[in-house]
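To begin, one chain is listed below as structure tokens, in the form predicted on its own.
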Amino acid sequence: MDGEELTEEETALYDRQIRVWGVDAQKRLSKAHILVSGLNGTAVEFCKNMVLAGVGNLTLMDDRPVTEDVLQSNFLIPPDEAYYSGRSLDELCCESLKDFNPMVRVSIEKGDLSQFDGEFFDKFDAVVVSCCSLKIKKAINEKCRRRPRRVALYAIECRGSCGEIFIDLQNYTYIQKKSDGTAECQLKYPSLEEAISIPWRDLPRKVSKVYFAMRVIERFELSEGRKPGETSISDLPLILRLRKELCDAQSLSESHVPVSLLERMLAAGGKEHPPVCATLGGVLGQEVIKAISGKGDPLKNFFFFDTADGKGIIEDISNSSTS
């Protein structure tokens, strides 16, 4: 691979992982620049994993203040009000992450990501978004897709005991290991807009119920102008009415969106379960490393996790032109 060689210090520090994915993969990772907008529990777990893996640059965006819900799932911030009072999440997390690996350049970017123009995204290899509405996620996804160089988009959502990761690698080429050697493979990913616009009746027969529940709650938040976490169990009657409307329109049985699942998601409010965050953050870190290195079969294009059954489920939700 062209580019600067790893220093002796980097080679020594990353020796174990170099033995797993090779020097070239580590060099690609050490040159990569990742943007994380929205520092929820899953995003924080992901940031920790990427810093320990040796990503070159990590930029954080989240100027929200610290709350009790944040402290429950963000292990980077000590529960000492004297320490975090008056400081933003990105400032606090940046300070802590630098201690994990001084060789990684961790910085913060102020502002509203949805208001940045397309050129802002050109310096990043991957963008991870959370803590924002579906409308904003779709807008950022489209900005990434319009760039001359591929900018991968990862959208994460954690609602209590359930979580979801969406991945858009656009047109992606990678090396797949086979029994008789290796082969170059290509995948075409749909945008978030394209993926969630696929009629429910056209989806695989056993799509995770978490997928449908996420879409129902998202639609409710969109119609009410709310952000994730602002919806609660008191909204259940209205959400059940919306569930019926959507299922009727999509010719789908309401049993695909169980009331018990919606109740669990809504009861959490803005709270996250740390074990779910750790699971999603681990999967997300693994997928970003695979995408940057070009090694390993990438996940396409949704990952769901529910503590009720402890299963992680991968779903390829694509139309015929992108499958």
Second form
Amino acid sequence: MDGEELTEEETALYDRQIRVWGVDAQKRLSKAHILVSGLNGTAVEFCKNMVLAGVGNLTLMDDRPVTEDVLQSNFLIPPDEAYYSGRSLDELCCESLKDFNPMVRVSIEKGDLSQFDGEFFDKFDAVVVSCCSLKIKKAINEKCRRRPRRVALYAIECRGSCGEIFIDLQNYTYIQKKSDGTAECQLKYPSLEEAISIPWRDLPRKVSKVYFAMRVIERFELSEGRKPGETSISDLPLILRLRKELCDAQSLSESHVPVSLLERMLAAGGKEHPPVCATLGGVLGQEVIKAISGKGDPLKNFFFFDTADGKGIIEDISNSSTS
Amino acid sequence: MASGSQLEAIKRAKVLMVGAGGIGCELLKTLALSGFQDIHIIDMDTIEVSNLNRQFLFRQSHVGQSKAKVARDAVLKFRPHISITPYHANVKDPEFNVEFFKQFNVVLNGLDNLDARRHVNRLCLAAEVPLVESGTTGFLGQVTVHVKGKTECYECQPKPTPKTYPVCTITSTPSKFVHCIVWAKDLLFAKLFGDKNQENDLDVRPSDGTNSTNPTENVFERRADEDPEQYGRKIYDHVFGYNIEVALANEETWKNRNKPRPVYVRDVFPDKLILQNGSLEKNCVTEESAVSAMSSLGLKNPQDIWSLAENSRIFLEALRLFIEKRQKDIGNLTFDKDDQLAVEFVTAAANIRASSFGIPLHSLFEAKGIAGNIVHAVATTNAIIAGLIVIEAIKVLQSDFQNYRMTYCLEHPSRKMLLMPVQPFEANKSCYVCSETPLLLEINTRTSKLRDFVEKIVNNKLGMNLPLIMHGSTLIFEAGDDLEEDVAANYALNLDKALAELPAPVTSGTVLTVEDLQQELSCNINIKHREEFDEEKEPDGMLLSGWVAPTEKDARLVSNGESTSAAQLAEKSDEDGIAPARSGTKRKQSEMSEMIDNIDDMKPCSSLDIGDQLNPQEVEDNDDDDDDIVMLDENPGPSKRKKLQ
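Form predicted on its own done, so how does the form predicted together with the partner chain look?
First the chain shown before, then all remaining chains and molecules of the complex.
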């Protein structure tokens, strides 16, 4: 991918999307490097989107072996044990994704991301984490924030038919097109730690209930030493107790975290409803493309989707949004 | 996660997908992952390179193959045990009749043109099968649910037909670049390389209004011995120089308009030496696919805006190349956006004309988009929409009609929502498609022929493919290939007769019944005679009402991409399109759905901001502590649409 101009091949392949975001954005995409840690259904959708978009480099990390559960929401891997046995998820996804767009470099990285040095993150424009505990998400976020050049962080969570995307672009400046010209916009994103530390009662009214539900279950997994997504409906009594504790501590009415919502999320465990993967993966794809290209208003800083009401909601959970 | 009962319904379901393109690929994948086991998919297209940025089930090696079949094969790789039945066919084919549609629990559309959508809508109504419609353009998208008897049908809200322009704007007084494109494509290109027998308004003289049949017609005929380059210069001078001078002679036209400037070859290339292109690759390999004026002249970047001189060189070189390398194509070409040389020619011609008229020039990239009605598209929006389609489909399978939603995917959030669900509306009581309301047609029964009625009203406005027209119990016209000779001959005679002169004369007060058996649509039209019609406002010479007609900005005569002698239906576009905001009208619910369904006006509307101007009806939260406000539509609009109860 040398040289300034797009090749003829790129121009032909990317014609339709260049008409959306322009040649410059396409060029920037082709120079970008994205890391995806955790390859659940939503992450796989995201990877597909980025490869099709023509991102320069995509690095995958997910050491897990392929299981029935994994195959459920993964369209990259043929369900042939002879084929996948003994190979890790990232290897298989890598192979498949390369096929989608030969102009994109797809690779894998082995190891424990939370153990890597800060320098490891320098080559990435964006890091996407899923299937990840709160503790590790925070750790990775902190590492990214300490790098000299911005490394954007995106954390995705999908429990059944509910999904969440968290975005940290740190200090982000971009040109916003207005009807009467352009204006420079500056956004200051909180870290994950900062965002979820904001007292619940200080949040704007009518924040999506999915936010609270996610926080409760997150806390539950932490305190019970569970792996991400390792929950079931039998955990409900404990969850309800935790809910009460948290809501009391936060002076928030428990009605903000409906039982029905918690039930659905618990019962799903780590399973994802494929249409939600597609929707979330699509929104995430758009966001990363925006951030890399510098074009378009980025989402700040949480996105929620729940099939129960069908709304895709953006919540600004930062100090600038509190009263 | 899908609940137990949902999974059951999904497993048992038989689903029809119409379209295996941008939305189709994402949809098929998501359906398969969600547990659907019996999917049928219809698509008449083959795979092209420009599809590959989003139709991810296809590879470079599949270019040219059937989309439906390749999509099926690709999905079976990760779900080998489900049943996917592909049809490489046009959904309008007779094999896809009501009986065919009846076998499905739900129909999911991933189409890219209005015509097919209307057709499927009618079949779904006739078969009483729910339809989930969808569309995307760039970052915008929507999903809507249509269930007979419960919600609006797809046609309850009028869908605007594509923009067309008055002939005189194209031939004499262009003011926008798109006018120049239409001229270059439908007039000049058609005249030079298309069917010689087609009517062509290229040499129309507005002053005398007659179609020129004088010796200048022969300008376009190239004698066998005429040097291609000389011929090219002659054409150039004729269309950009002489024709403009003739137009300038009519003072009236230019009273309130800026006068165009005639351009001659000698003006652009005063020094003849510069003109000799000395094509860089004249003697190189020249397979048809590699023939390109840009390569020949070393102009590499399609994003560049060429100067008048460069455009002129391209024009002349492209013309020369057509003659020298593609002689056999001349006489039967229609413009094809994937024909590089054609795109180059049209771009150059449009730019030279634009230059003449003081209109800003455009790059090949932009011109191609306009000339080819290209709809810009990305994978992410299609993925989002596909997810939403499956969510609605699952509700439909469970007849969960309280929860059916129309969902809009916005580029800019509206009240924190990027994905905005809205309750569907009740059927429009005056929808002629699903509510059998009669229509009114004002027409000059003495001068309008049956043919005009069939083409302009029955085919175009009513969207019927194989119509039957009856006056009382008399069949006055029937379309179809299987008619007996004498019957067909009789109809042919009828077509050329004025309505009032038909064997069963059609006059004021007559009620005509028009039917399409395949679509199972029957429509009564009350005829009212009217003498005069405004050429600008009613160019068809007839007016259909009672059917909620789309508002149109300009008088319709010539549409981009169609011959000047007939107003045809919507042109196919690459992907689902969006109609631009209509200036001056407050955007309402109905306009949202129209906007996204239809073919773009030419320019991408990436800055379209639907969210801000909308007064949507917010959906109630089904939560216990229902403190969310349900906003009622304060301006229900003339059609008084009612929310589903």
